[in-house]
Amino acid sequence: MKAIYFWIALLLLNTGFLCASEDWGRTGHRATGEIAQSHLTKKAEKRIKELLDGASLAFVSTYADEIKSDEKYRPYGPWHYVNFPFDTTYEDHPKSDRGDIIRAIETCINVLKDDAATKEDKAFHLKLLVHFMGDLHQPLHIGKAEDKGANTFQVRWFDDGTNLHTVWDTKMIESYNMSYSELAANADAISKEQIEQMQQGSVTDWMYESRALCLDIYENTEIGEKLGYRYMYRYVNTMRAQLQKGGVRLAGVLNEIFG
C-alpha cells in the first residue's frame, strides 16, 4: 500500500499538482516586497514590523491573492486591476462601482494614515497595499476589459498553450529561473537621485507608465503567436525594471506614511 501511495505522489509531482506555481503573485510580489524592505527608513521599518508582528513585506506580499478563495473577501477582487479602452483615459472612462486598483491603493493609504484605525485594520490594509503596488506595475493589470486584461488573449509559450496575462504573471519569471530574493538582490544599482526621481509622481502617474507598457505589449504580440527566447530578450529587462519600480515606490509610500 505504501508503494502505491509513493507512485501516486510521484505522478502528481511530475504533473505539477503538488507544485505551487510561482508567479507575479508570488515570486514577483515577493521580489517587490524585498526591494521595498531595503529602501525603508528605520522609523518606517520599525512601525511596519510592529503592525505585521515581525513579518517582512516579502512575506505578506501574497496575502491579497491568498484570501481570494474566501467568500467574504470577494469584494476585493476588482481592486487588483483597472481596465479601460486604449482610446480613452482613466479619468474619462466610467468607474466601476466595485472599485479598482487606483481607489484600492488610495483606500489602503488612507486607512494607514488614520489614527483612529485599529492595528488589525491597518495590518490588513498594509498587506493589501504591498500587493496592489506590485499589481500596479504589472502592465496587464492596467489592461482592456474585453479580453479581461489579456486573460483571454491566447498565445503559446514555447510549446505550451497559455494566455498573454499568464506570460507576464508567470511564464517569463519562471523562465528567468531566479528566486524572489535573487531577483531583488540583482536589481539594477540606482543612485539616491534615481530613487528620488523614481518615487516622484502620483499613483495615477505610475499607472499610466504601466499603461504605456501595456500598449507596447499589445502592439508587439499577436493572438496565437508562439513566444519564447526572442520575447524574453525583448521584455525581460522591462519585467525586472517594473519589479524594482514597484518596490522603490512602495517604500516611498510607506516612508511617507510612517516617517
Second form
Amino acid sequence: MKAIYFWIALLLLNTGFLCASEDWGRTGHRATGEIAQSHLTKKAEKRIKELLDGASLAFVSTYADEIKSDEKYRPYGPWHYVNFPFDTTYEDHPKSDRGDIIRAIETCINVLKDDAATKEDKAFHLKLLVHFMGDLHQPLHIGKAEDKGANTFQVRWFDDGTNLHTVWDTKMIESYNMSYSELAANADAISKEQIEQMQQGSVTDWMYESRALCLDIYENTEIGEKLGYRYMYRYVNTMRAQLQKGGVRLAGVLNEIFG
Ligand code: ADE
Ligand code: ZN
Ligand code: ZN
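Having looked at the form predicted alone, could you now put up the form predicted in complex with adenine?
And the full complex, kicking off with our chain again.
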C-alpha cells in the first residue's frame, strides 16, 4: 500500500505537479480575467464568447499554466516573464531567442488580428493573452536572471519556508483569503476617466511599471527574512492594484481587437 503512494508522488513530481510554478496562481489570474470581463464592450464580449465556446476569461486565464507540464508546450515556458539586469533596460539588453513576455503578448495580439488565422489558433492565443497580461503585472515576472525572478530568493512566509516569487504569485493572495470573484468584486472603484487613463500606453510601458515595483520589492526585502502581516500591510494594495490594472488593460487590448 505504501509503495502505491510512493509511485503516485513520483508521478506527480514527474509531471511537474508539485514543483510547477503557478505565476499569479489560479486566484490571481482568475481575478484579472473576471475584472477584464466586466470592462469588455458588448461586441467584444460576444465575439470572445464565440471564440471560447462560452467559457469566461476567468476560466481560460489559467490555461497557459495548465499546459506547462506537457512536453509539447515546453517552448512557451519563457513567454511568461522577462529578465534583464537591474541597471539596464529591456531595449538595451540582448533579447533571449526563446522569447519573452513582451514578444509573447505581441504574438498573441497579431494572431487575434490575423484574418487568415483559424478559430483554433485564435482561441489558443486568446487564452495565452489573458494569462500573460496577468503575468505582466506580477512585478517579479519582470525580474533578473540570476535568481530566476526571485524564485531562488529564499524567505519565510509566516512559519513556512518559501521564496519571494511564490510570496507574490500565491502566498500573499492566499493569506488575503478572498476568492477570485471576491477580489474582482472588491477591486477599487474607478471612474471612466481613470479606466481610460489606465488603458493608455504600450505593453512595454506597463512592463516598466511592474519593473519599478520589482525594484521597490528588492529594496524592501532581505534574503531569509520572515515575512508576514507587516509585509501584507505594505503590499496588499499594490497586489490588488496590479490585478486590477491587468484586468482593465486586458479589456482595453481586447476591445481594440474585437470591439
Ligand atoms: N523563471 C525565470 N525567471 C522567471 C521570472 N522572472 N518569472 C517567472 N519564472 C521565471
Ligand atoms: Zn510567477
Ligand atoms: Zn504565467
